Partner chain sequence: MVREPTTVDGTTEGGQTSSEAPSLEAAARGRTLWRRFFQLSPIAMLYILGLVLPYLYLLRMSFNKYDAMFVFREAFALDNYAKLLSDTFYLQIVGETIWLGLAVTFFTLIVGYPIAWQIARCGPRMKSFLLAAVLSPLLINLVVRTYGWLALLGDNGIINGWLLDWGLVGTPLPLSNNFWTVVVGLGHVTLPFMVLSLVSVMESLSSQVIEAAESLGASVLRIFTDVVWPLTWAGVGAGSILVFCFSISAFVTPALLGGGHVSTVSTLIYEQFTFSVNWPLGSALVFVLLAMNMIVILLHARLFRQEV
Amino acid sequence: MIGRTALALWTTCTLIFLLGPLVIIVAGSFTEAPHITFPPEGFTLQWYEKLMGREDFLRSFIDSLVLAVAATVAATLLGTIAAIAMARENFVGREFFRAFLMSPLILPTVVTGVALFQFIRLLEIPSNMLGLVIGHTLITLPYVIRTVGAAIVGLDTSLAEAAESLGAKPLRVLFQVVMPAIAPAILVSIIFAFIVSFDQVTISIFLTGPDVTTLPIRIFTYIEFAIDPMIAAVSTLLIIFAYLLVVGLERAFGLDRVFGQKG
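In the form predicted alone, the structure of this chain alone:
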């Protein structure tokens, strides 16, 4: 009895810890006060109306969306190829190559940002968006390699061996046996890469420019001079965006199947 009570108390505390900030920020977006309050003072939509008049925030949202999609596509392609190569081929320097690709997870993001800034300026890349795509691809690549690599290691090799024994060419085995088997892991890696890229601040600070300002940088810059409930309104809309994204994935693929809870 005491154990069940303690478990219920622990679960409640965990839910409050996870959901409490979201409840406060959503409620604060409707307050009539000039600053975020909880519980909200009155009810108003004026902060959403103010946000709708800010074209710079809409432009930053589109920039972040384009950047996250481009970085996710690049990281998924490169990461999947690298994960398959490291799992199936025993070439010289494989462990060093793996450690090198995983290094963005180990190095402080500030160090990675400074290094990317110097590297991109050295190459004289004229487009800030291209530089951001390169930087975001670099930091999302480890998530793809780790997720897809784990799926390949756990893959039943007898399936590929059976296909090869029946005369299937290596490319046919790859695309008709291996890729369908690891498709859920690839989709999970896409979700991770998109979220990491869309929320990235530190790397973007070093690589952004006057023609591209991502939404996290726009919010970061805005709260340096004012902390009013419009930021809470932006955050609330991002929560709704993330919720709709998850619902869309659930409807399209089924998250239980994607995360391996069902066969």
Contents of the next structure:
Amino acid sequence: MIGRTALALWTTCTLIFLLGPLVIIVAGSFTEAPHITFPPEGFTLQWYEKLMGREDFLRSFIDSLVLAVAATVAATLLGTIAAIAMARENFVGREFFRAFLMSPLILPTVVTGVALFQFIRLLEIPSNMLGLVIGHTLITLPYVIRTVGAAIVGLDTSLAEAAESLGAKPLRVLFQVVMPAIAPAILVSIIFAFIVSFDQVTISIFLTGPDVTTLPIRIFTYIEFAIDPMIAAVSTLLIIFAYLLVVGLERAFGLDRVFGQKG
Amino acid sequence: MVREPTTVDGTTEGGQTSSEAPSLEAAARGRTLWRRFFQLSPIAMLYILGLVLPYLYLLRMSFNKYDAMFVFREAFALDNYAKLLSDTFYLQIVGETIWLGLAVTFFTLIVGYPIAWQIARCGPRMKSFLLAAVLSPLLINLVVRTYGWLALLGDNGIINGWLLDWGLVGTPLPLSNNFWTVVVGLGHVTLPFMVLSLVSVMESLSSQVIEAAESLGASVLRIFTDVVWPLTWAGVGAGSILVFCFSISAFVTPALLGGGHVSTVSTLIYEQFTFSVNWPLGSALVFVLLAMNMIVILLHARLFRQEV
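Got the form predicted alone; any chance of the form predicted in complex with the partner chain too?
Following is the full complex, with the preceding chain placed first.
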């Protein structure tokens, strides 16, 4: 069984390749050396202390949080309405419209970022936040439409029909039959949209300005000049943050279902 | 996926047009049309404002002329496209971008194929463990992941630290800031897409087919080339196109891991809009990148139409 051993070995190597950088970051954030070493030298929390003293990083964290919440609210509202409107009604050009709504996933993010950046400059919009919210909402909307849309298509039509035949008004059917049934999908898409927005780098890099700098952009500009364990510390916090969100998601809905919908 | 056209909000349309009340039917249809319009207009407005108009503006910009004093001069010329398609400097960058995309695609295919096979064939517990491991890097911020590679491969990174400590090298090896560092970094980001595409095809591949080939005396190599590979071809295609398009459009990884030594169309676009401020040329580059993506998608559709 040489083949099976080779396969297992290859799999192990691939897992090291996939997870290695993450392990090194987490371990490196506790090192006493002024640069990242593996295994880490000693144990210290000084890099976390240094991070806590950095007001610019704290401000960026809050910026990212505000932006992610705004984009998530906008994307969930618009996306859910669009998904409901599109799922059941056959209209001319529906497939085209759906492809149009999914296009931010296919178009290169760097291009969308540049395009928005130029357009906002043309309109002389003074606030960077507005541009960021528009950009992040566009990027997160396809995930919402796909997740909620899949749930509506999977919905049992006879439920709505039964409610109708019993004389329920359209809005009542929507809020008392359809909405409760797709609520889990909406929740999944809220978490998804939040993660996508919070992690977004490429769009943000064009749209941040003196008044708003998101956390990923703050890290990006910092590591262009220096690589010290303080960045490992903030990265570790981000990894824990993402991990907690995903574990929550997995506990609530099961990971394969969530990723299955992401395709 | 054709459903009965009964709407969520209770209107029935099409199909059973009643002959007695055509005007009522028409009125109901008119109401549905209006409702649909109101439901979809906010999202359409956002897309027009945030996507369509900005792209059209860039398209218009790409026909303008560069002006050192006023950034650009209104014109309707193909100068920028002519420059991109004739200047060897730009052609070389386009070539390098395609080469990068191919290298990353091969890398993820070679690394991902065996592990996807393992995931498709192993027991359910092992399977969810491996899937979680393969997918987990997807949830880590792009910048953080790239930073991990910098910490590993940089001049005073971990690998160079080991090599120096063990006395294997006298000076740090130039592991970062080159083309292959970018390939590894992009491979790390895109591997999950390749593996997921492969797994979905491999799962539907019946093990009886392989057993049949075995019992007929085919060698392992022969089984792979004549049975397994052709049957997983669709997954290879789907994964490759995802990875290729992602790689040629990626910006963050080449910018950080290339350390300014690796130029792709994306990093060039970024430079044109930030440092050199040649917006017309940058806009033309945008449409070169979009054209590259389109060509790949069309090629893929031609190549894989039969097999899917």
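Keep in mind that what you see is a predicted model, and the values were worked out from it rather than measured. Think of the rigid core as the biggest set of C-alphas that the two forms share within 1.5 Å after superposition. Residue numbers count along the first chain shown, from 1.
The two forms, fitted on their core, place the C-alpha of Leu7 9.1 Å apart, compared between the two forms.
On rigid-core superposition between the two forms, the C-alpha of Phe17 is found to move 5.1 angstrom.
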